[in-house]
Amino acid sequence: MSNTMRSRFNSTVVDLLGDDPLTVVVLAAIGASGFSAETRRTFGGRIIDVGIREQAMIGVAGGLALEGLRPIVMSYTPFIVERPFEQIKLSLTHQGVHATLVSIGGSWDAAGEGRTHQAPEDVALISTLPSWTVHVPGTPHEAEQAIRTSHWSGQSHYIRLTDDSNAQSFEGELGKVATLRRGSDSAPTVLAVGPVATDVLEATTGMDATVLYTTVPRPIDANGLRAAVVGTDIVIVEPYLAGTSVAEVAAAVADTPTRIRAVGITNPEMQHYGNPRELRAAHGLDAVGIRRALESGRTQVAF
């Protein structure tokens, strides 16, 4: 079984080709590589290479999804969310369409790429508009799980691939806020998103806390987040720009007395790269720096 997302990501797409004659992907000149060569002679007519040309990836998208087909689309994350949102936004929003955007590379794997292949503006600028999905996995069956089910849902759906893993998959149904670890009645709730968990989990381990865990940030399980806090305090531990997540955590405990945090990226302009584990670091995003914003009470956005 595959042991990365993105490989993940390509066996699952070859099953979807072979399952299902209306399976489409759609590419950018990244991530072609990925499908072998005998792949490529069988489902060559519905695995589409359009080049360096992200805007026109979804445009085509948006076509075949005209035709009645499920178009799938892969690239890195500023080139399948930041450079062509504007044919996102019209030609799959606005038509009324649907498809599958898959992103590989989140805010840190290709640190030494820099600010040309880092995103982490990404689910606030998808969570714009009305009716997508963002799923965020942890583990690679997560993503799969993510995959399989947005791809026939019959709806749009974002999902955020990357290098990162929880050392364990904790999701049970998809889309359902699962608790991993329970706490007094009056300790906070750190909710975790995705490929954190397994950091967020030993950044707490001590302290007095419930720690919950989601793939779906948007929209949240509102009944089963309302159901998991007890305490008055929320911090979101969120592996994008600090703050995304806030507003759907806020709406679903609209109606008790709660203080929400948020520890994420508050700085995406950082002008040394180093290695991904290095970045992670440096955005306080690993099991240290998540243990000291904890302690210090100073998350990133409070509301």
Given for the second form:
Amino acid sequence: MSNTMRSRFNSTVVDLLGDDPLTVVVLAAIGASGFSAETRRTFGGRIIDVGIREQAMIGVAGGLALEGLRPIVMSYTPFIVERPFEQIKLSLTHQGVHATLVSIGGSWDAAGEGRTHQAPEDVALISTLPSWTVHVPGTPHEAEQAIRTSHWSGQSHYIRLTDDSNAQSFEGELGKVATLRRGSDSAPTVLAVGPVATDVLEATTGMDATVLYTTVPRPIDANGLRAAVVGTDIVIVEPYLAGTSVAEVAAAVADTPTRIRAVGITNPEMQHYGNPRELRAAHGLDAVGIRRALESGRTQVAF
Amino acid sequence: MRHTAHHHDTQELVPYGYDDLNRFLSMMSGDEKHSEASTSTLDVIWTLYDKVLKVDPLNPQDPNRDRFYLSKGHGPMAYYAVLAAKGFIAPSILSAFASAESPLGHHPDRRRIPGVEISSGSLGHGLGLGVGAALAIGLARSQGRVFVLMGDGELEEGSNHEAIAIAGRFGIGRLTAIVIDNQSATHGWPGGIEQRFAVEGWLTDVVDGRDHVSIAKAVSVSHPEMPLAVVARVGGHQ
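Next block, the form predicted together with the partner chain, ref. the form predicted alone:
Let's see the whole complex now, leading with the same chain.
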């Protein structure tokens, strides 16, 4: 069984190509080597590599979708969200057609490559478009669930994969808020999104805190969140731009007096290299950094 | 949801001729800034719908139909006039052009107008969509062809050149691009627009964009293993 989100993407997509004749994969060079020559022969023209042409990648996916196919598109985060953003807006959403967009690289996988290969603004950008569901799986298993569910839904989904991974899968039902640890009635609630959950649990060890988990920050499971939040303080810990999900969470708990704080990336122009773990720590999103933010009461963004 | 309120009317409206188009155009006002863009496309769109495209207003979703993509969405009055003449929309709705009550905006909307295949306006989107649609039609082994109408100014958008390159590499024979050349590109196209396509493996031709016979002949040539680009010159050329 594959043990990274990226390899799980490949095995899952090959399954979908076999199960569903309407499945078509669109790539822009990146990821093409993940499909064997035999797979390419088997599925003929349904694995389309347009070369390093990301606007065409999304445009072609839009044309395929206009004809009733179900495109799965994959590339590195900045090249699938930022570079062809107008194509996502107009060649997919505005046409009223759908695709599953899958990014790889997350926020810190490309630590050595630096800013050009990082797009922690991705979820915020996608969230400006109507009707997109955003998945931030925390493990390869959760990634597979997200890919399969998204594909068969016939709707627009953005799935954010990373080499990072939680120590275990925490998700119960896809899209539902899960409770990982229960604090007292006055304890703050820490909502961990995707692959930061293991570090959030470590960061809150010994603290009086309720820890929740989701892999679908948009649309968030509002009923589940309302039911799980007990106190008045909510801290969202996300592995991308700080504050991205504040509006979603605020809307979910709008009927209760709540203070929402956000922990995430605040300086995408950090220009800090090294390995992914070191870059994550530099962003303050390892267990030490998250603990520091929780104890200080100062989070990167306060609303 | 597609706008179908006038579907019943269309059966009573067909046919109108080329001579009716000016009357239909005169019913639409409020987008004068795009009037040149609109009239530059008139003869090509008319010829396609009158002589070339296999489309049926009574069966607009026929999987074997030809697809016409107005990528150059600016100034769609000519498009609307032809759609009215060919029975996709009722001529009576033209006079409400771009009003709050009308499905007809300054840029065409596929979700509001029967027969409109893509929503366009922002330049440089149609050809990429056309490549995808043509690939899909091929996978489905359907009969349809895809015709994408572009402009020489629109070609300045880099996204077109991504699509031109891959369409040539993939040898997409069911794809045709028609480029209206009214010399509106900011910096021109030294060597000719057609060369931009030819170098990527397209069959190319250049015609008078007002000559219906030439247009129909050029877009009807057989090109089973390579895409076709036809440059239709209108005005300004010596």
